[in-house]
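Next up is one chain by itself, shown in structure tokens, the form predicted on its own.
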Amino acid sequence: MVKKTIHEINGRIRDGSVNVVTAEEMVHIVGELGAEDAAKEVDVVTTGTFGAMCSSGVWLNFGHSEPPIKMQKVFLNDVEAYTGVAAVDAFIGATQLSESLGMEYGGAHVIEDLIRGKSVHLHATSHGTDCYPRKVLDTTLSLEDMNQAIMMNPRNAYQKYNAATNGTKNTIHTYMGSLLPSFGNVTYSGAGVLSPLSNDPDYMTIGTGTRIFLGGAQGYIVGQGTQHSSGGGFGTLMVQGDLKHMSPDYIRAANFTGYGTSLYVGMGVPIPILNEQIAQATAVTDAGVTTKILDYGIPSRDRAAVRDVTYEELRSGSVDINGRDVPTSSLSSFKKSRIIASELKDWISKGEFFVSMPVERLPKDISAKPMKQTEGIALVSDIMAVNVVTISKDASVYDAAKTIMETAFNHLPVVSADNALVGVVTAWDISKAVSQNKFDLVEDIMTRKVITASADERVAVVARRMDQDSVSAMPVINKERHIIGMITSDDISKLYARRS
């Protein structure tokens, strides 16, 4: 039985006799020697990951101005930072968007700009007090001008991450990238064999106080990350480090089409091999890390799982979905993850980095809870009009105009002989036809591609679809495409007005 201590391993780091390998290399060592002999041979295993970590940001202290100001609102390059603490402290979040540039620029870009040595414009406002009389401040600051710039990321380095696909008929844009229709692609994130938490799934060496590689500098694990859900294998880390020592090689801003900004964070966690149990854990392979492919076309937190999949399958370039090869692509950089694990290995080998045991291990077997919602979730069936007037596709434009005049409906669902929805005609369509002296059939002027809703859909989801497709009303249909109701933007506005 092998038993080593952190003190012994750090002694070997000091005298240069330490044996450090990456998690990839450890797979082969354990396979060749077995866990017990590998534990005797290896002192430290290094891991690495480099991916988009939205739950990231930096605490900044700007120092006091003359005369002083107690910042109530502060913007860095037109990106708002949180200032609800003291006078000149602020937290810039990676996903906060620019007031003027929107999704093109955000907090992540401010953070990268600062690391690259660029200056940023600070605009702050205040109501003014006797001790902080200044009300407006504009200045330009670089990272070196600030007292502190402490990266504090509430949730990083997921143990593993669900892969994403899209079962709808339209391309959708998500934090998992652009997903093609009809299960056209699968995207995934995470470093698999190199993933820090996958190499110590019982958190025997990872927890509060563990020294890590963060953004090219030494950092620390603060504790469990938000939404830590170790019971299902989705543990997370809360981490911190000094932004002034970080490198743009390992901290990069990113834009996700239709979603916004995020921050790519490079992180590596060293795992001291204290016994054969830890040695065996660090021999995990891509084939040993399993996750689920979820259908992101379902606009719900409870997305349907399409299938289970291993990281080995995901990294192969394609996976099988319903008998068809679907291409896969990673949102993380495995190449950069390897570089991080190798650089951390070099730091330790050269005596520049010492390992540490946590003062408190991460909690095991806990699950993240969904939000408690005290207000009921409104469904389409709750607010839709059920007495819907329809018109046959074989009716004349004159009949449609007369129906709209008599009923005050601006949208008429057009139905076939068996009452199935085949189109929609609006007051605008009729006005246009009349102006062109077209008094033919409704079928000739109707819109055939109709955006529809289901009675059991959430109103918030339908409202989003209305906005995306620039429509003000949707027929509500059942599985047979029969009209069972109509929902309009006015219905939704009235609902939200009542709730406010």
Given for the second form:
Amino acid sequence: MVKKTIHEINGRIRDGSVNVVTAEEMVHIVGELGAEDAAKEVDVVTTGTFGAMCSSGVWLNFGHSEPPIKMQKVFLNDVEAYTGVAAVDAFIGATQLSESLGMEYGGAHVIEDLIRGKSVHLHATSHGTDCYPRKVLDTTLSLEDMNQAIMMNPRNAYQKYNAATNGTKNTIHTYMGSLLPSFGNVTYSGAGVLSPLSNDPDYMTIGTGTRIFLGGAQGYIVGQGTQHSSGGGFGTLMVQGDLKHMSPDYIRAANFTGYGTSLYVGMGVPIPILNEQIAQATAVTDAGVTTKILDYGIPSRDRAAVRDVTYEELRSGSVDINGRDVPTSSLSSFKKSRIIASELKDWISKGEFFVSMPVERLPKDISAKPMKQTEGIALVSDIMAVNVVTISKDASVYDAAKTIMETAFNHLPVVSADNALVGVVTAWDISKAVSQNKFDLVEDIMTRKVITASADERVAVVARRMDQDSVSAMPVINKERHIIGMITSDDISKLYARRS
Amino acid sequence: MKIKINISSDILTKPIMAESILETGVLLNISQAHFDRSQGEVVADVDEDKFDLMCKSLTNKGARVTKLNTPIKWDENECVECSACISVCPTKVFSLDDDFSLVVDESKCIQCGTCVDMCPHNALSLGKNNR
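Given the form predicted on its own, corresponding form predicted in complex with its partner chain:
Below is the entire complex, every chain and molecule, led by the chain shown above.
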């Protein structure tokens, strides 16, 4: 039984005799020596990760103006920061978007600009009080003008993360990047073998107070991150560090097309090897970290898992989905993760960084709950019209016009002989045909690519599809493509009008 | 060199590429083709010294020919080498080497622009092509 203390290890860091290795190197050491001898040999294992961590931001204290102001709305380079605390404190969040530039520029960019030494424009407004009379303020500030700039990330360094793919027929844009149609690619995030929490999945050394590498500076773990879900292996960390000491090498703003901005954060956690159990845990490999590939084409909380996968398979460049080789690529940088793990190793070897024991360990075996929703979720079946008038594809344009006039339905689903949906014809299509002097069959003037809905879909999801495809009505069909109803934008606006 | 041939809907059904190949004797190596009701778009390789000949023949038949001579531009300072671009590129322009550095083989680029949308750090861009 090997038993070491933090005190002993810090003594070795102080006198320069400490043995530090990265989590990648530890795999081989445990492989050769076994966990017990590896625990005797190695004092600290360093980890590293560099990926998009949306849940990031910075607390800023601007100092008081003359006359003073109690800031109620604050904008930094036109990006709103949260100010519902005290007079001149604000939290700038990474994913908050610019009021004028939209998805091009966000809180993440403000944070990177500040680290790069650039000045940002501060605009603040207030209602004015006896103690804080000022109502409007405009000034330009750089990082050194602020009293504090404390990075605070409520949910970072996921233990592992779901990989993403897309089973729909269109490219979709997500925070996991562009996902090509029909399972065209897979994207993933996380450092696998180097991932901080995957190297200490029982949180033996990681918890409140653990000193870490954050953005190129020393930072600390505050405690469990929000949505910490340790039961399923999805632990997260809340961390903090001093932005004034951080480097743009490790904090980088990002844009995801169609999603918005995010912040790439570099983080490294040292794991003191106190016993062979901890040594064994740090020997985890890419093959030892399993996650799921989810279909992000399903716009729901409950996305279908396409399959289980290890980080080793993901990193190989392709994975098998339904017998096809699908290319994979990472959104986080493994190269940077390696650089972080070695930089942290360097700091410790040179006696510049000391390890710490947590004052409180992270909670184990808890799981994040989905949202409790007190208002019922409206389904298509709740609001669709069930009396649907259809027309045969062999009917004449004249018949279609007559049917539309008689029933006052603007959209006529077109059906084949066996009653399956084959198209849709609208009053507009008929007007167009008539204006061109075309009096053919319905089949010749109908739209063949029909946007449809199914009865068990959520109305909010269907409404988004209507908006994206610029249609105002959709036939509701079953698996046999038989029409069982019709849902229109009118039905949806009535539903929401009732609620407010 | 890579070229892009655009064919408008009115001549879409005519075998103009085959005619041009027979007429000029110049070989085209087609690497991507996309046709829909409104137009056709073909990306092909052609010998540099035969380009003028082929371009003239295709243009005479109503096609539009563009030289794909400004491939994807990679800004190494913006890039964090995450590798997001790899999985969306249809022609494998991007890869990672043994130490996980990004390798960009511009000669394979057909300038579809998919990677530009994918890159989270705006490190990839496409310039303008010359007619």
